[in-house]
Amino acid sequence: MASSSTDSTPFEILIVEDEYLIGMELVQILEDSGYVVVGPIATVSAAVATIERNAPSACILDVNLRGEISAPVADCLKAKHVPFFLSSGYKQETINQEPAFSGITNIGKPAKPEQLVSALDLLLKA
């Protein structure tokens, strides 16, 4: 598992997701995975505010935080160039109506923690 930068570092893996359960278990398999865990976070002003703070080395980001489309997260984001993808149950055509989200892979919820991890090392990796 690739779980640390180049510079031994340990990549800080922002988690966004507003379903306290899924959140949690998101954090046990990247700490496991050895990954540095922020979050998670579950709504979209504190999710902007904290990457606007230190941006993160990657993003895991639902669609849907209490109600709000979590555009404004994805396109702060993409501004700072931190890399991220998608948890989300949404249909990929409803996914498709949000320009925000465009191009950016979902993983589908809930996502098999080698999934999540190896969707995660490829993601650092590119």
The other form holds:
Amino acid sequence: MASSSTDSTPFEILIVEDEYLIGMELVQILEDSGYVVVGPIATVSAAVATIERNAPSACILDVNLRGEISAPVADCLKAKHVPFFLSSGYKQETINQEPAFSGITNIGKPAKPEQLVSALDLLLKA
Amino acid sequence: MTLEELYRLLRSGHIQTQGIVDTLHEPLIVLDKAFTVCNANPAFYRTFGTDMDGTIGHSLFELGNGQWDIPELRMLLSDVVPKASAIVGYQVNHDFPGLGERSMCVTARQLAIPGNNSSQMLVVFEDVTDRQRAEARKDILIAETRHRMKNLIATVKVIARQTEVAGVTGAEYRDRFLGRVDALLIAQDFISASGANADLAALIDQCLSPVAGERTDLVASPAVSLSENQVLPLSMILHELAVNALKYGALAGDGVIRVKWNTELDEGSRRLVLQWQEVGGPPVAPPKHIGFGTRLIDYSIKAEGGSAIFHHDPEGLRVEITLPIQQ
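Follow the form predicted alone with the form predicted together with the partner chain, if you could.
What follows is the entire complex, opening with the chain shown before.
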């Protein structure tokens, strides 16, 4: 379980994911771990607008959103100092081609629930 | 051989060569040692929008406002004659006036004429822009296909994980899992067949018939087209409702599922109001636990900005689903 449940204000995690059932499972895993979930948001423009409006504590970011690479979302998260990791089925060398994703961990898709939660805990502690 | 015969032989040879060069689809020029153009073919004039006067007798590096004056190309060409070497497929990316951004493959080799000291060089330009673009598009397409395949497998894994295991037999688990995978595949086929214009009536029919067979009563309702992103949520919802009807509702007895819908305006935006009504089945009671089906419906409805209200009427389950539609 995430440490978030003991904090006064729970962490808000933004999920940016366009695959319907994958997004649904992410929501369930995070909510079961005591996080407050924002999303899933399925498009680049909507994700950027959401982050601009209210920066979340952390973000789980899909790389391909309905055919669009989510680099602008990554740039926006970096600008707002929001820690995030990628959730993508792409190979690492494909991801590396996009400078916006440099230095960002990809937990893979699908990630195991416990892996996801521990990666998130680590991200929030940093 | 008389002089006349020799002349005729040379002339026919010249005409033949000229014919070959003129017919060539690729732009071709002949340069002398100082990179001055001695000859050019019609394809060259055509491609670079120039003519004989603006080409012959000029240095290659002056042509077209110096568009070929590229240090690396100059260096490579300088080596062709003295070293009798050749350049094969040297790529020049350039914004050519009137042509736009193009990629040209330059091939050059020495024209050695026996007994003649004047060294010339044959330079052929091949426009590879379209080919490269087509290849890039193909790469993107392959990457996209691979991406979709991975996402599909990831989605199937979600269904496998989310399908209830407690208190069910292996066979029950398998049937439940495969039913959901089928609902996913129906949605995928439906999206690829109908694109951006998915017809609601057709989707309902395709989702319900594998589970309910003939026992669905689709009441004539106005045509509604769904966005691509609504197809999967709706087909999963319909599948879950149908399976529940088969287990506990109207389809467990002799009943039928009656589906009808309408659209209405709600604060300026149009929404779909869909009625799911089970009739003629055993008395129903609210479910005791929240399973994947219920969670899925809740989530889909919330994600799509709609609502689902369940009425466990004794005469049969009634569900009212509202969903925003673009129309």
